[in-house]
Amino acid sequence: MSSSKTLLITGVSSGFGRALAKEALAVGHKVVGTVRSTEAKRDFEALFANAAFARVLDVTDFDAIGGIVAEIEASVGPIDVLVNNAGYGHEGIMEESPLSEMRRQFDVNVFGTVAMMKAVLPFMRERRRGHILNITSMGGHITMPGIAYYCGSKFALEGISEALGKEVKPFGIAVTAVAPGSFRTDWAGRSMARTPRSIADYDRIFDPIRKAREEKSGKQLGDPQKAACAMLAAIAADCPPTHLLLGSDALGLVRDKLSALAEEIRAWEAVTVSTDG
């Protein structure tokens, strides 16, 4: 790595956050990670003396975020890279899933991420440099039955990331939306919130998907350590990508989606242009 940076990563207790923190520390970066408890704070700071720092923060505690970011800037140093990793998956047929679960999904995956970005941007903008990575999902590009709230939150984050990148590019700040496919994290295990089934009409389309996801958990093709290395490559790049897919499954599924979309646009082109004038 050409130079040491200070990374602020949300959700470093497990999954991509933990993997990225460990790889970043191993190559000489400083990492400040957010955790949910004092026990997790001690555990994370034990990883690497004088380079691993933790702050107890729930990203839905919007009022606390600004103060914590300012304290990190003052006590640890300028935040070069913000990695918004904290999030979770909600699984449930939309008709069966209460709106309260959608609000919680968006509070964590979207509003918490935006609150973190709003807190670091004044510092990055003043320095005229910085990089924000938002961990989205291939579910921010493609969909499947039973994860409407999750896909909605990730589609939102993809759009917000892309628009923000255009707003802050003049200030030397890059924004990258990182969209992983299926990886051996706990996303489909204990980290997933599942709405109980209640409408039999959906059994045929959804039950096989839920069963396959549960059976596949822990056996996915994607390696979180390799994902971490890919993210570090993006962080080190002179011209980092706006969108970065991770995993051959994400690549294939997103390419198929774009191809189908292009075909549908062609099929309905006459109707599309008929509305002009």
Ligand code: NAP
Contents of the next structure:
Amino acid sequence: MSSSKTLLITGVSSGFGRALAKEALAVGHKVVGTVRSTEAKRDFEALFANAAFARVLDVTDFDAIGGIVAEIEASVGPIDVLVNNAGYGHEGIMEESPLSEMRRQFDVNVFGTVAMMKAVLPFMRERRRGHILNITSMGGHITMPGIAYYCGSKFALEGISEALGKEVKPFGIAVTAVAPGSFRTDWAGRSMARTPRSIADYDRIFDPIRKAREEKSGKQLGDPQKAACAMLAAIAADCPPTHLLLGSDALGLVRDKLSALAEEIRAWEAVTVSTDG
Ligand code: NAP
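Having seen the form predicted alone, could you now give me the structure of the form predicted together with the ligand?
What follows is the whole complex; the chain from before opens it.
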């Protein structure tokens, strides 16, 4: 590796965050990871003496974020790379799922991520360098029934990442939205929030989807360790991508979506342009 960097990664207790932290430590980077318990903090710091540091933070504790980031900058060193990984999936038919579940989904996946970026940006801007990776999802490009709130949160994050990238490019800061397909993490297991069923009309469309997701959990195609290596390649790149898909499932589904979208735009083109003038 050419240069050692300091990475701040949210949610390093399992899944992508843990895998990325381990791979980054193995190639000589310093990692500050956020966790949600003192036990997880001890466990993470035991990974690598003097290179693995943990801070206890729930990303929805918005008022605490600025202080923690400033403390990391002062005590560990300048944050070169922020990886907003902390997040979870809400699963539930939209009509059945209370607004409180949507608020929680957006608080963690969107507002928590934005709060982290707002805390880190003044330091990166001052230094005129930095890289932010936001872990979105293929669900930030494509949708399926039963995860409307999740897709909404990840579409939001894709949009925010892309717009922010344009705002901070002049300051030497890159923003990459990383959209994984299905990977073997705790996402569809312990981390998923599942709204109970209540409207029989949706049984036919949704029950097979919920069952298949439960059965597939732990057996998904994607390997988080390989995702970690792919993210490290993006971090090392001179010109990091704005969007990075991970996994052949994500590639196929997003390509299909884009060509269906192009086809629909073509089919309705006459109506589209009829509103000018
Ligand atoms: P995971 O193994 O369940 O890891 C999720 C991590 O996020 C855990 O460390 C968890 O901490 C942390 N977290 C959750 N809510 C948090 C909060 N409010 N504040 C701070 N930390 C919080 O699942 P994962 O798949 O690695 O998830 C990481 C990211 O990848 C998520 O944004 C997810 O949406 C995205 N993603 C996953 C997949 C997939 O197939 N696995 C696909 C596309 C995108 P605790 O241990 O304390 O709960």
